[in-house]
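Just the one chain here, laid out as C-alpha cells, in the form predicted alone.
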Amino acid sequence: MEGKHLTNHPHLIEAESLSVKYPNGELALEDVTFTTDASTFLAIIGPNGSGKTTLVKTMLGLLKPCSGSIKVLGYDAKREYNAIRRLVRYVPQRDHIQHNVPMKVKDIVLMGRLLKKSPPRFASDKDVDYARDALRRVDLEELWNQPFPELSGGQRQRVLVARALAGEGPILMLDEPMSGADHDSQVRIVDALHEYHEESQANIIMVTHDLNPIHIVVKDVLMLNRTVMGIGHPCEIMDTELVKQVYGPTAYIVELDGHKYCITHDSGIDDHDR
C-alpha cells in the first residue's frame, strides 16, 4: 500500500525480469534484472539505445512492464507510482521550461519545494533558504533575480540540478543532467551532486552516456544495453572486453592516475527519450 513507509527500506532498486516495449512493439528492456543498495551514488550506462531513460521512467510509473517488476525503495512501480514520485526529485533529459515565459532562477528553483506542496502554492522563508542553499552549491547564487532565458546552457543545466537539489525526498534522479553543459558547468554538477550525496547520504540515480567526469564519485554503476551487461563498482566495470562488448570494437580503456576511463563515440539518446 501506498501509506507504508519504506524510506529505510535497504534496497533503492530491485528489478526482476524486466521487459519494456517501444510503442512501435520493440523491445527496449528485455529480462533485466539487478538490486542495488540504499544510500548509493549509481550512474546508469549504455550506448545509444541502450534503454537507459526507458528504464528511468518506468521507475517513475512513466512507462509500463510488458514483463516483470520493478520496486524503488520496495514500492512496485506499476502499482505505486504516485508512492514513488512523492519520493524522487527528478531531472528529465529535456525540461521543457518555455524560454518565453519570463521566469527568473528564483522561480525555477523554488518548484523544487513548490511543485510538492498543496495549493495555494507559496514559497516560505524556508523554501527560499533551501533554494539560495542549492544554487550556492552550483555556484550560481548571484544569478538569483536573473531571468532565466537568458543564461547560458551550461548555466541552465545548474539551475535544474539546483532546483532538485533544492527539493526534498530520498532520491535525487537526474538523466543526462550534463547533457549541452560547459566543461566548467560539468565539474560543478558533479561536485554538487558528490558533496551533497557525502553529506545527505541521499540516494542519487544519474543517467548518463559518459562516466569518465563522474566516475571518481560515483559508487555503483549500472551498464545496460537492453539488458544487464554489467553492474559493481566503476573500475569492475571498466573492463576492456566488456566495453568492447556494449559500445563496439572502437571502445577502449585508458589507464591515468591510478584511474580508468572509457573511450567511446556514443551520442546516448534512447528511442524514449524523444
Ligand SMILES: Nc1ncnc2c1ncn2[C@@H]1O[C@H](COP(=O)(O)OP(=O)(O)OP(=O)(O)O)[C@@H](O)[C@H]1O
Given for the second form:
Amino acid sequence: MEGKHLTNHPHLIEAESLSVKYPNGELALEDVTFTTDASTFLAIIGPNGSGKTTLVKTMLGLLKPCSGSIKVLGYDAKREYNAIRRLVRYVPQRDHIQHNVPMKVKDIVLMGRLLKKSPPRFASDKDVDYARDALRRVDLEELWNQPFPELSGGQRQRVLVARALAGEGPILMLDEPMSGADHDSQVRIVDALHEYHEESQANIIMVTHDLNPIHIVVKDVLMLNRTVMGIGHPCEIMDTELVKQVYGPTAYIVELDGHKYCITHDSGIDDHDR
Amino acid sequence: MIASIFDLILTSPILQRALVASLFVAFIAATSGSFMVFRGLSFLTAGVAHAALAGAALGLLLQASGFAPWFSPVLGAVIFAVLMAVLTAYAGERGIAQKMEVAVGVAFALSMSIAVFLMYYLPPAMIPQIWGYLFGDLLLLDNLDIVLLAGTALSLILIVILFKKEFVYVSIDMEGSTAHGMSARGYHYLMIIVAAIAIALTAKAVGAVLVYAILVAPAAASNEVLKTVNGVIIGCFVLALLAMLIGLASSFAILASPSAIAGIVAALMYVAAIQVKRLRR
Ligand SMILES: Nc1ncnc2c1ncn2[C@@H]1O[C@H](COP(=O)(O)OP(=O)(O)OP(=O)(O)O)[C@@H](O)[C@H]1O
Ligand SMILES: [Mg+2]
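Could you present the same protein in the form predicted together with the ligand, rather than the form predicted alone shown above?
So here's everything in the complex, that chain up top.
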C-alpha cells in the first residue's frame, strides 16, 4: 500500500525555500529551507511573531505557501493535505479553543479518536480504553467525568495533550501546549510526551517559546525568526551569538549538568497567559 | 377547571393549532437554538429573523409590481436568511466567533434598512403582512403554518441526530477538527445555513419576536446550568415549551399576546438561570 510506504518515509519535514504570506501582506515566513529525519521529537522555538504557528498551519494545509514547498512524511502540504491530516493529531494554540460548550473531559479526550472516524463517530470500548489511558498519562484520570469548561487553564492544556495522546497517527503537533500551565503541569506534559515518544516512536512536533523545560527530552530544535535561524540538537542551537541575534542582546547561555540553557528577558514568563 | 380546559382544547381548533405549534417551536428551539448558543452565535437568530423580514418585503414588492408574481414572500425570507448565514459563516471560517458577531451586526443593520426602504414602495394594504413576520401570533395560525413548522422541526431533528458530534466539534475547535481530517468547513456552513432557514420559516409561522425570544433565551438559560450537550438540548426544549404554554394560558387570563408573555417568561428564565449558577458557586 502506497500510504504505508510513505509513512516509512525517512524525512519528517522537508521545506524548500518556503514563503508564507497572510492576506494583509504580512510575510510571516520567508525562504525557509530545512529537513528533519523521522522519527524525532522536534521543538520549534523563536520569539513571539516569529512564524512558529504559521509554519505548523502550513504543514497542515491550513495556510498555503506563496512560494516554495513543504512536505510532511513525503506528502506535499499544498496538494496532499488530506493525506497529512490523516497522519496528524493536532493541539491548536490555546486561544483557539472555545469553552462555552458543556463537554465533559472524556468527550474532549475521545474527540482525538472520533475525529479520525467517519460519521456517526461512535466511541467503541477500545476508544474509551485509549482515552482513559491518555488521561492517565497526564495524571488527570480522576477528572474523566468532570465538565471541561470548569477546569483551570493548566488542566485544560493537559486534557488537550491527552486528546492528542489518545489518537492515532504517526505525528503529534502541539502549538504551545504548556502556555498557561504552572510548573507542575508543565512537568506532567513534558514527561507524558517524552514517555509516549520513547514508547511509540511517534513523531512529536512541539511549538514553544521556551526550550528550557523540554531541553533534555527533544532530539531536534528548529529556531525560527521569519526564516530558519538554526537547526540541530538542543545544545548546538544554544549558541551565545545565535540567541543574542534572535532574542536580543540581553539573552545569554548558562551551562548546567552538561546541558546549555538559554536565558532571555522573558524566560519563565508566559505571555499567552494574559 | 381542568375539565373545562380540556373541553376548550377539544372544541377549539385555534387552541389545538397553538398547542401543536408550541410543541414544534420547542423542538426547533432545542435543535437550532442550542447549537447557536454553543457556537457563540445567539445574535444570529435575531439577525436572521429580521433579514427574513426584508426578504418578505422584497417578495411582496415583486408580486405587487407584477415583476415576478411567482416570487413569494416566504421565498424572499429564506433567500435573505441564507445570504445572511453565508456571510456570517464566511466571516467565521477560521472558527473565531467574534468575527461572526460583527458580520451579523452589519447584515442585521443592512437588512433592516432594506426592509424599511422596500416597505416605502409597498401598497399600504400589504404592510400588515410584513408586520405579521415581526409580530406573528400563536393564536392566528392556519394549517399551512402548522405544516411548515412540522416540516422544519422534523428536518432539524434529523440533521441534529446525524451531525450532532460534528456541530459540537466545530463549535469547540474548528481548526483542530480540520487538522484531524474532518471537513469542518462544510459542517460549519451546514450548521449555520440550516439554522437560518429554520429561523426564517419559524418566523413566517409565529413571528420574529417569538422566534428570538424562544430560540435564544431557553437555550442560553439551560447552557448556564446544565453540564452536558444532551442536557442542554433537552432543558432548552422543556423551558421553551413551558414558556409558550404559560404564554398561552395567561393570554386567556389577562388578554395579552401569548408571544409577548412567552418572551417575557423566557427572558425571566434566563435571569433565573444566571442566579442559580451564581448561587452554586
Ligand atoms: N491571521 C493573520 N493575519 C495577518 N497576519 C498574521 C496572522 N497571523 C499571524 N500573523 C503575523 O504573522 C507573523 C507570524 O505569526 P505567528 O502566529 O506564526 O507567530 P508565532 O511564532 O506563532 O508567535 P507566538 O509566539 O506569539 O504564538 C506575525 O508577525 C503575525 O503578526
Ligand atoms: Mg504561535
